[in-house]
Each structure stands twice: as C-alpha cells, then as structure tokens.
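Take a look at this one chain, the form predicted alone, written out in structure tokens.
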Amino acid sequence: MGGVSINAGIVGGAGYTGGELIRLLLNHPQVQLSFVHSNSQAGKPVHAVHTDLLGDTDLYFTDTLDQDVDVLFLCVGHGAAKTFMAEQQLPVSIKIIDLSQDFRWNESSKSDAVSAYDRVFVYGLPELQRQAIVKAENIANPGCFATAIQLALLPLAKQNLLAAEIHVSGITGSTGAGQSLSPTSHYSWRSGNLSNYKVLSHQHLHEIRRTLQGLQEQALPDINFVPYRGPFTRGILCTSYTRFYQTLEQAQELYTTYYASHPFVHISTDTPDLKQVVNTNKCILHLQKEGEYLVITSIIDNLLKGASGQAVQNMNLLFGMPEQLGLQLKATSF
C-alpha cells in the first residue's frame, strides 16, 4: 500500500486527545493531516501548543473548517460535539469520528447505533463491533474507563456468564480529566495524592451496561464502579471481579478464544503494570481465581486505546486498512 490515501482534519486539536491524535496522524503512512481546528489557538503554530512537535509539522491552528477531507475527528468536550454538528452543514461524504460521549449508545434504543443530524453513529469498540465499524460511515468512540472495563468483561457477557454482581475499581492518570484546569488537576494537589470520585455514578457506566446487556441474554446484574484519581499523568488500571464457577484454566481459554483475532488485546499470565501499555494502543488483561471469584485486571493508556489510538484504529477499519496501521507504538517501559 503506497501513497497517501486519506485526507484528515481535527476539530479541537489543542487538548490532550487532540495532541495525541495529531502525533498519530502525522506518522500514519496513509494519512495527510490537512488541518487542525482550534478556536482558542487559531493562528498559532501547532508546535507552540504541543511543543514536542517542533520540527515535525509546519501546520498552524485554524478557526476555519476545510470540508475537503475524507474523515473529521471531533476532539471537543462533551456536549460540544452536538453543538458543532448542529451548526455545521458537512457533506455526508465526510466520515465523522467523535471522541466525546455525545453520540455513544442511545440508552432508549435497542439499536447498536445512534442517529443524529442525518447521520448514523456506530459505537466504536472494535473488539465488540468490528464488522459494524467496517460498514459504518460515522463512529462514536468509546470512553476510556468504558474501554478498559468492557474489555475485561466482554468474554463473560458473550457466554452469558455475568450472573452475579460485578465490582470494579479503577484508577486513572490526570490527563483523563482533560487540559482545562480544575482544583484536582493541579500538580500541587495531584502529586502524592489519591481520591475517589463519582462513586457508583460514573458517566461511563451507561455505555458499559448497554454494551454488556446487548451481548448476554439474561438480565445484567448490578455493576458497582469506584473510580480513583491517580498521582500520575496517563494510564488506567481497573480491577473487576464477579462470581465465576468454572476454573481459571477455563477462564483463560474463554478470554484467549474471544480475543484471538483482536491484535491489541493481550492476555498476560503475569500481573501487569501500567508502563507496559503507556504510549501504546494495547489493552493487557490478567486473570486470577480467588475462591468463587474471577478477578480481571485490565490496563490501557487512557489517551491512546482509551481515546485517540482507538479513534485511529476505527479510522483504519472504516477505510479498509490494516487495523494496526500507524499504531505499532513503543511502550514507555521506564
């Protein structure tokens, strides 16, 4: 496969997810990044905001929208994507990949897609909906915690094995809060500190429940999720557990079989740590059996598999390219 085949644009390119997306698209062998839109940074060089890109691109942020693109990534805040789509009259030929929660699962519908603005948005979790994504025109990218938790539980739901209450705890880095300043995102508060938030009420629970209930036949049990703010910049580690009356070996076979054709999910027999996935599009899962409980550890980079990396993975599928193209990244390691 030679030459550039896809023209891409980004709306909301000044934040963390926008920055990661710029880095990925600049290095994607089949993409030309045509413009990066930002109302707050218009007129400035992209490298003035994302300083690590000095020497990598001559692009400037713009406040105008170039409609001569094949795919448009929306990296704006929750609620802003709907406002943007309402204000714009984009040609239907432009595929939209939205990284906000605005066009994810419609809780009032049994459909696997959301219709809005004469477009249908398919939920973009490739390990669940690869075939639907390949045929789609527009994608609603999953949330970061939602990705980590769903990947931990999908094989059980597929086999109708989520019968007992599910408990999840998860910790995320400060980039998960976005670039806007808040009391809990300042370095002086975050460093050496730890707190929980949105206990049992995190917004990603909606899409998690919708996904799992769509997979398994019987009613989904309660999912109790406690998220934590971690004293580090990036990465998510979740621990999920539920009653499971089979053996650990049977669980490992179940997970290995489910993810056999999915290149970014890996089953580890050793307890994983965040540095194995930071700066990659991987999800690493670890299973252990403690009494009647199956315990599943899942780790991802919240900005890559939890956001921009998964968006590029979805773009690859939309345009018929290899799923891993442009995403064979090096972990931080140390």
Given for the second form:
4 protein chains.
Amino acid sequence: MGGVSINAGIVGGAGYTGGELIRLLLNHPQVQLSFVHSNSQAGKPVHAVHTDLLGDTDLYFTDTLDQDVDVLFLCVGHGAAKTFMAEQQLPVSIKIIDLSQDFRWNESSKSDAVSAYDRVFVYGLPELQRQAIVKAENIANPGCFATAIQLALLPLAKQNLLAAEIHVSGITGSTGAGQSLSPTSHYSWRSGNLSNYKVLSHQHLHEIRRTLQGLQEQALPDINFVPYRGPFTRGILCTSYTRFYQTLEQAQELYTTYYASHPFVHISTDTPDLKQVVNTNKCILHLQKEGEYLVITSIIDNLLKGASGQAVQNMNLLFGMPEQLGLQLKATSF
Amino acid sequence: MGGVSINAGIVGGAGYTGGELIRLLLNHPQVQLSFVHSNSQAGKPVHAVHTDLLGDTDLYFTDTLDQDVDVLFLCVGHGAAKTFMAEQQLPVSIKIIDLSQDFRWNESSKSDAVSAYDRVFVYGLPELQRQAIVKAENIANPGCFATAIQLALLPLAKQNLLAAEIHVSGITGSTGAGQSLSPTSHYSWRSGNLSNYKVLSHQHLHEIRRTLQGLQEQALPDINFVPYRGPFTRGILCTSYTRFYQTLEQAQELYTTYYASHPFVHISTDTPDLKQVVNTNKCILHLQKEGEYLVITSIIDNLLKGASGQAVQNMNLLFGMPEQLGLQLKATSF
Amino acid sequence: MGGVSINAGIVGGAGYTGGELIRLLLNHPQVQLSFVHSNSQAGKPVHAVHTDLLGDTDLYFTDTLDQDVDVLFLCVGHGAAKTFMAEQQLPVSIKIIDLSQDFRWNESSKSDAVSAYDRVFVYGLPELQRQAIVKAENIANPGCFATAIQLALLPLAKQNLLAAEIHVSGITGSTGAGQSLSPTSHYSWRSGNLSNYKVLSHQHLHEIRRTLQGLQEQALPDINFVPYRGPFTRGILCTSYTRFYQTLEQAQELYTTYYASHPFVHISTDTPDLKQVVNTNKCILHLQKEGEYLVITSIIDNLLKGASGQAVQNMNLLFGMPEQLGLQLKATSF
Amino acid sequence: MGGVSINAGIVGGAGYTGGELIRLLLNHPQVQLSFVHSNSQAGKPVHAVHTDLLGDTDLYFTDTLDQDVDVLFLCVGHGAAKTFMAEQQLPVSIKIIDLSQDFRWNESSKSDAVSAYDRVFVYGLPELQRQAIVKAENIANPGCFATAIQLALLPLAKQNLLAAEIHVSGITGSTGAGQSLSPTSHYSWRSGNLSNYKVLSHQHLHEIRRTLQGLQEQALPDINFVPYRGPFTRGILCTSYTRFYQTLEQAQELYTTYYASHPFVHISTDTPDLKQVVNTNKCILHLQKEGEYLVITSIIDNLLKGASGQAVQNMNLLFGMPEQLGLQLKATSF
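Same protein, the form predicted in complex with another copy of the chain this time rather than the form predicted alone?
Entire complex below, previous chain first.
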C-alpha cells in the first residue's frame, strides 16, 4: 500500500465519538486528518480536550470548514446533523459519514436509502449490506444498541426464521450517553448503580425493525427490548432470545456461514464477557439453546463497532480500502 | 420494650451472609449474639475476618456449638445445611433459620412446608405468608433473585393475572456469588465487565414457580429469566414483564393494596435505581405500562432483603417482635 | 431514655451532607427532624431528591425557616454559611452546627473560638476538645481531610512530638466534591481514574495547623499534603509520616491512651482498608515504624466522621446525650 | 520497511504481562510470534485464556521450547526467571528480555550490568540508557513503579539536583498484582476500596536508587515511598517531591531537554489524570513548584510502559527497529 490517499475532516470533534474518530484516524495508515471542527472548543489544541492525545497531534479545533477533504464525519448529535447539512453548501464530492440517527432508515422508510439535501444516505451496517456501502456516496452510521442487536439477529432474518416474539435485554456503559453532564452521569450516582430506561420503547428499535423486515419475507414479530445503564464506561452486552425449532448445531452453522466473510464478527463457543471487545471494533456472538429458545449474546464496544470504529469501517469500504485497515486495535482486556 | 430477650447463634459466620447477620444482630435491640461458629476461622476474633466490626464486638469464632440459644442461623451454603442438620442433634426448641436452598420449597414440593430431620421448614417470604411464618418453628429463607422476582409478581399471581409468558432480566452484584475466589470474582476481570449466566435455567426459578403457582389457580405460564453478573458489589435489579390487560392505574392499585401492610416494600412512581436500596432491607417496585405489557422493576440488596436482612425479618416474626426491629438501616446512597 | 427531646432543622438539605444528616436524624432516637430547608428543591418531597428515603419520611423541602428548633444544621457550602447568618435573625437560643469552613478556626485565629454574628463557634472535633464542645453553643464542624489528618496526629502533638517535617498523602472519594456536576465528576471520566489536586496547598491545612499548634508547645513543623481524587464514592484514607524516635510499642501506648475514652476511634494492629469504615462514623488508625519514621494510616467516611456523622456527634455532646446515640451504623462492608 | 524480520517467543504467556505481550506482538509489523509457552495452559488455544484474542490468532500454548527464535521474553515471575535460565540451555544467540526483577540491577550491584548464566543483562530503561540497550544482548526490564518514579526523577539526577530527601506516593491498579487469586484481588473487597502496603519499604526502591545514584555524583538522599492499591485495573500515578531551588521554568526546561529525543515521554502543562495513558506506552509528566518543593506527577500504564510495552520498546532497540514500532496504541480514554 502506498502513502496517504484520503483527506478526512471531522465536525463535532470535541465529543466522545469525535474523540474516538480522531484516535482512529491519526493511526490510520491511509488517512490524513485535515481538520477537526468544534464550535465549543475552536482555538484549543485537540489534546487539551482529548488529553490522551498529548504528543500525538498538533491539530487545533477549528470553527471553519475546510472543503478540501474526501470524507467528512459528522459527530454532532441527533438533530444537529440535519441542521448542519441544511446550513452548509457542501460539494457532493465530499462523502458524508453521519454518526447521528438523522439519516438512518427506519420502519416507515419507503426505500432502502434515505435521501436528503441532494444526497443519498446508505445505512452503514457492513455485515448487512457491504456491497451497497462499497457503492455508496454517503453513510448513515447505525446506532450502538442497534448494531449489537442486529448482529445478533441478522442470520435468523436472512433465513426467514424470526417467527415468534423476540426478547432482548442489553446493558450499556456511560459513554453511550455522551459527555454532557446530568444527574445520571455523575460519578457519585452511577458508581455501583444500575437502572433501566426506555423499557420496551428504545428509539433504536426503528432501525432494527427496518433492517430485519428488509431481510425476511414474513412479517417481523414484536421485539421487546429492555435497556439498562450499567456502572462501566465502555461496551454493550445484549442477550436476545426467540423461539427456534432447529438444533444448536444448525444455529451455529447458520451464524458461522453468515459471518464467514465478515472480519469483525466472531462466534464464541464460550460465554463471552464484555471486556473481550472493549477498545476493539469486534462483535462477539455466542449461541445457546434452552428449550425452544435460541439465546444469542452479542457484545460490542459502543464507541467503536457501535459508533466511530464502524464509521471508519464504512470509510474503508467507501474508498476501496481493506475493511480492517486501521482497526486492528489492542483490546484493553482489563 | 424491655431488655435482651433472645439468644442467637450463627453457624457459618465467616462468609458474606454470616457477616451481614453479625452486623445486624449486634445492633438488634432484642438480641444477644451468643456465638458465631466457623470451622475455617475458629479461634480468631470476629473482627479479624469482618474487619469493619473492629471496636464493635469482642466475640471470637468458635468451632463448638452452644445449644443454649433460641434461634440458630445457618449460613453454610447449599448442601452443607442438610449435612449440618444430619450430623447435629439439635433440640427442636432451637428454631432454625436456614439461608441455603436446602429446605426451600420447589415446584415438586407436595405440601406447603418442607419436612426434614424432624422439623418443618416454612418458606420465609413475609410478604407472601407472614401468618405462616409467625406460627412457624423453622424457616427456609428465600434466595436473593427469588425474592426480587417474587415481590415483583406476587400481586399479579394473587389476582390470578399471570396468564401469559413472563420475561425477566436481572443483574446481581458480586457478593451474590460469595467470597470464594474464582476467575469471575477477580477484580481485574470483573471491574467494568459484564456477563450473563444460567440463561433461562437459573435454579431460583424452582422456588419462584412454586410460590406463584401456589397463589394462583390457573396454570402458571413459563418464566424466562436472564441473569447477569454486573460490576458492582451489592444489589439486584430485575425487570419483569408480562401481558396485562388492565390500566397502569389498576396495576398500581393492585400493588399498593397488596403491599399496604408490608413495611419493607415501597411502590415508586419514579424509575428506581439500585442504590436506593443498597444497605437497606427494602424492596422498591416500579410499575409501567407499555402496550399490552406491564413492566415491573424491582430492586433489593441481595445481602439484606435477599438474605440476612430477610432472615432477621423472619426472626422478628418468629419471636413476636416488630417486623422492622433492628432493620431500619441507613442506606449507603452512594 | 425517654421520648423525643430535641427539634432539629437543616438548611441546605438537598446536597450530599444534607442528605446524610437527614438519614441520620430520621433514625436518631432523641431527635425530631422538624424541617429541611432548600432553596432549590422547596416544595418537593425529601424522598424525591434523596430517593433512598422513599418510605422513610413524608417531609417536604421548604423555603421558609421554622425558628422553633433547638438546633439548626447548616449544610450550605463554603461562604454561603456566612451569608445565611448575616441575612437571618436567628435567636441565639437556636444552636448552630455549621458544616462549612466559614466558622472554623485557622492558623491566624487569635483565640480558641471564632466569633461572628453575636455567636461563638467552637471547633467541633470531639477527640480534641470534647469538654469545650459540651459547653459550646455553636459548632464549626471540621473538614473531612482535616478530620482524618488531625486524628492521625493529635496524640503526637499532645506529647510535643511533632518535631520534624510531616508528610501526608490522602485519597478521597467523589462525594467529597459534592453533587455539582463538573468534568471531574463525570462517571466516564472518573471511573478507573485518578488525579492529584491542590498538591501541598490544600485549604484544610489551615485548620489542621491551628489544631496541632494549639496542642504542642514547640513550633509546628511543615506539613506537606498530597491529596488525590480516587475512583470511589465514599471515604478518605490518609498516610502520614514523621520522624519519631521512640519504639512502635511506645507509639501504640501513646495512641491507645489518647483515644481510650473516644468511642469512634479504633487502633488496628492490621493494615486497614477503606471499606472498614464506609457508612460508619468510625476512624480507624494504624501505626507502623519504618526506620526513623512513624507511619500513621487513618481512614474515615468523608460524609460521616468527615461531615454529617461528626455533626450529629457534636449535637449529641451539645445536648448532653450519649456521644454514640444514633451513630452505631451498619457498615456497608462491600 | 520490509516484511517480517524477527521471530519471537514468550515464556509464561498465560499471565497478565504475557497476554499484553501477545497482544502487542500480534500487531507488530516486524515480528512473527513463533510460540507462547505456558506450563499451566499448554494445549489450549491462546484465545481460551486471553479471550479478547478470539479471531486474532490460532496459536496454542505449548510446553516445549522452540529455540529457533531471535528473542525470548520471560514473563514467569520473580525468582522463576532465574530457575528457568538455570534449567534451560539456551543458545546465546537468542536474546532474552526478562520482565521479572531477577536480573535487574540494584543498589548493591558492583557494575552497570548484571551477569548470570553466561549472559549480561542490561537494565532496560530506554530513557536512561538507550545506547547501552541498543548494544545489549539481554535485557532486564524495569519494574512498573520503578519506571514511573525513575522517569519522574531522571532529569534531576542527571543534573546532580537530588540533594534533599525525596517523598513519593503512588497508586497502582489491580493488574499490577497479577492474576493470582487472593483476598485483596477479590472484586467484592477491592471495588471502591483502598489500602497502602509496603510503606517506605517497597522492593522497587533498590533499582530506583541504583539508577539515580548511577547518574548523579553526590550521595543520593533518602527516598520515602508510600504505595497504594487502588480500585481500578490499569495504571500507576505517582507524585514525587523534593527541594529544588530553581524556578518552575528552569525545571520545565530541564525536563523538556532531557526527554526531547524520547518519544514516549511527554511533559504536560496541565495536571494529568491516569486515563490519559491507559492502554498506551506513554509516560506523562507534570511539574509544579510549591514553595521550595518541585512536585513531579508521573503516570504510566503498568502493563505497557511499566512492563510489556517497555519490553517491546527494548526489543525494537535491540534489533535496530524504530523505537515506536508497534507501540502507537489507541488509548482507552474512558
């Protein structure tokens, strides 16, 4: 592989997903990070906000947009991405990878891609539609819980096997809620604490249902999802179960086949624990058969496979680079 | 109230539930803690093992049983309680409160109480059968997850309303697994980590099903339970849901009525978080209606309402003392 | 002991120390908590803010002061206590226990007690001057680090043995910084994290120096204090060392004698760990001799012995009640 | 840079430092990891023990030594490295990098390097003696606390400025104690807990004193070190202070100059926090002047710059590769 070939910019670079993107792009062998935009931090060194980057970059946050980039990542939060696109006159030659939910498909989407501001946004879950992504011009990056749950269920939907009600519980770390200060982000509150929220009504169900219904012919059953806030910073673990009338071996065959060509998804024969994937772009799946139920455990790092890592994976695909480039990360493990 | 009226002994006092019992009984205004038995720690001061008790007690662990007590708590672990009862010739005048699962009822129990070693053990969930406990001679103290889940479902079973499949997810702290060292109890592993275990096959389902089936006439539906190990030390939070064709207000009325006379159960109109009950004997319940589902969140401290606190509550009832005596504990809160 | 004898009020009851006071006073056998004042939360139930109190109290926060109390606790933060006293015309018959630093003595204090607003505030460290507290009318409650460090050094100062430079490092939990939201209180930042702050310049050194200099005749040497923020919620652990030319046994004798009549201070022969005192009003000390140095480890719960617990201890003394009344708390242990 | 040029083996690969080495070497562009030796885990897949490596390697632990390697890392623990070297007849062409303390210099070392088993071990602190390492054949990798404290003091020793007593406090995460199970490694104990240990007597003082005395001409003053166990998994933060009669600017100039050519050491003008370096090979230093004292804060990841990362840094130097190769790691940040 030759020298740097892509110029990238980040909008909303002072937040958690923005910071992860900077960390990834600074080490990506084929990317030059041209600028990091932030309204709130403009003028400060990037390492003054993302303090682990001290010594890694001399970039400063800027409040002006440099249009001389090949790809622009939007890390501006839900709603703000639409506002940004409406206000800016970006040449279509700049590919957009948006990490908000603004351009993701949802259950009421009429077509496969979301059109807005003279652009077409492809839902960026590579394990669902890598070929569409390779040909795409703009990407709507999936949600974190949405990624963990879809990866747990894709092989079943593909085989038309989602017939009975689906039950999911999942636990997310604090970085999933971003860096804004709130009572439930206070250390004194959250340390050693737990709560559920948006029980049976989490907004990611929209994109999940759209994906799964798009894959299977029969009507999708209800998906009941109980999300929890847990006392840890990074990662999502989901347990999904639904009735499945084949054997465990058949399920394993089905999942192994489905994910054979997808480098970030691994099927574990042992029960996984969250820290196997923390600080990596992996998703680890585990299958179990209990009575009539197939139980699927899925784990991801919410900031990587659930956000910025998947965004880089999508960028790699958009620009014809190897899918894993810059994403073979050392796990934290502990 | 007058002076000390009860002499108590603890067998297996070096473990987590034993330690909690000692903490409770030392502060209980009507109990004299006569001895703490431990095979492994005999001869050591109690505060050498339960180091927070420095200055609170001069008791030493002993390996001989003093039979001059009114009540004996068994904190010896599953299986060991039976062995202990088989080996000892305890006069029936000593009431036994066993914290293991050895004498709890389960789905195949023919009658309401478990008979063993010339004794009858009553299942000690006061919010289910306080009157039976008041008249009992021996108690089988419920399991921790079993307590949290039963308290979430009792009012529905009472009204014959458990008609459709029940789904429960629950997360427990590390003290639930006791003090033995294992890879999943290592700090480096568990800190910031999560895993599920015994998915859809947790052993507490037996006592839960027995209780609920005993309350309602129609056949009990399946209960699907996904337990998690969480990165915290104390507490259990469970989310249960099942189809319920009445309104939220009706559900609240039903629960409020059911628990009106039970001092440790509180219905919260706000979503609860685990630390509301940590270091207390409370159970807080929260009700929510989502579509056809009634969602019940229940939280307890696994070592108190889920073990030693409930054991003291049972002792209070057995001996005609106020149910809350010695159990109005300051929450840790943080 | 008879019925309720004291009426108490709390100003600034919505914060951390205010919450702890409420928890303590609700369970105190000789106190009636008359009102809890809070400008920010007036009108809300107390349990809406201190959610662990659900079921324990029907009090509402109020924004009017009821002057019909025997004692008023000020939990309003540094600076605000002075403002409050200046603005209110409180009868001197109401005893004030202030938890801020506003009325604590410091190195430049001319006399033993601080006079302000027609009142005299006695520095409320019972292990230093219980007799002065018993006779006091108003109390300035010591700081948390100040309590841990003073209890480590009092016996040496008393014997005129603080001759050489003193070195202290100490680590505090997040509740020490109160409930206001800040970047260093964010869970994502603080979990698993550490930092030092105010190195060699912590404000508590003023009251510490004043206390120690007041005890010993010779000039007090420098005290170098390195404070840390640790990833936990409750507790302070300090390690102090200074040259000491006697034996360990002599040191132990000296400390044991000094604290013989003080029920909350315990000398441990084993190295202590922080959780021995969490959720209690204890201070545990440990002594060690290394070369010429005497090393003193001291641990307290910053919200109890370091704040609200000590305030109740002072109240007990002010009103002639047993020093430990309402303060024999179950440790959290885990 | 061309293809793979070095074959590496690891002995003791099932522990924490062994696992980190595997993670690093699998991603190192110039290394082929030939084998991972483990007596306890031989025959199992490497990812069965280091479960985050699922999908990254098909290696199995082996109990036979393959001598066809260029470098062998010993991760076998203190004492065991000597035993291993005594029992094996390894050709001297295999360079040894030992992570234990067995071949580190200490205060009583007569010469600069430690000779044993026909080999000469050079103390592998690149920021002290990179040129000696480049020419070395075997490396004794420094201890974790030793690295953090030496990096804090090297520039002062170099300038002969360590004249007055040095005071250090430092806090380490749980991985510093390895994976063996012990009461202080139990999650229920360590979560939210703190303790000091080996106060003023930590074994790393030997190598620290040897290094510093080797640099400066005048006699080294006493170093007083208070180590703590903290409730987190990775990282070390140390605060060191000693009298320094120049200005802060002069100190900064001195440190900046000393570390100008050392890519992993960064001087921060802001107070650092531990997570800036977690999962990286960096050391961040911060300087502060308080009265006569210069205060130096130093942070490292104990498993990387404090162990396996430094071992790879040493390997890079031994084999003439760029010092940072394979060590530009994404920080965990949260």
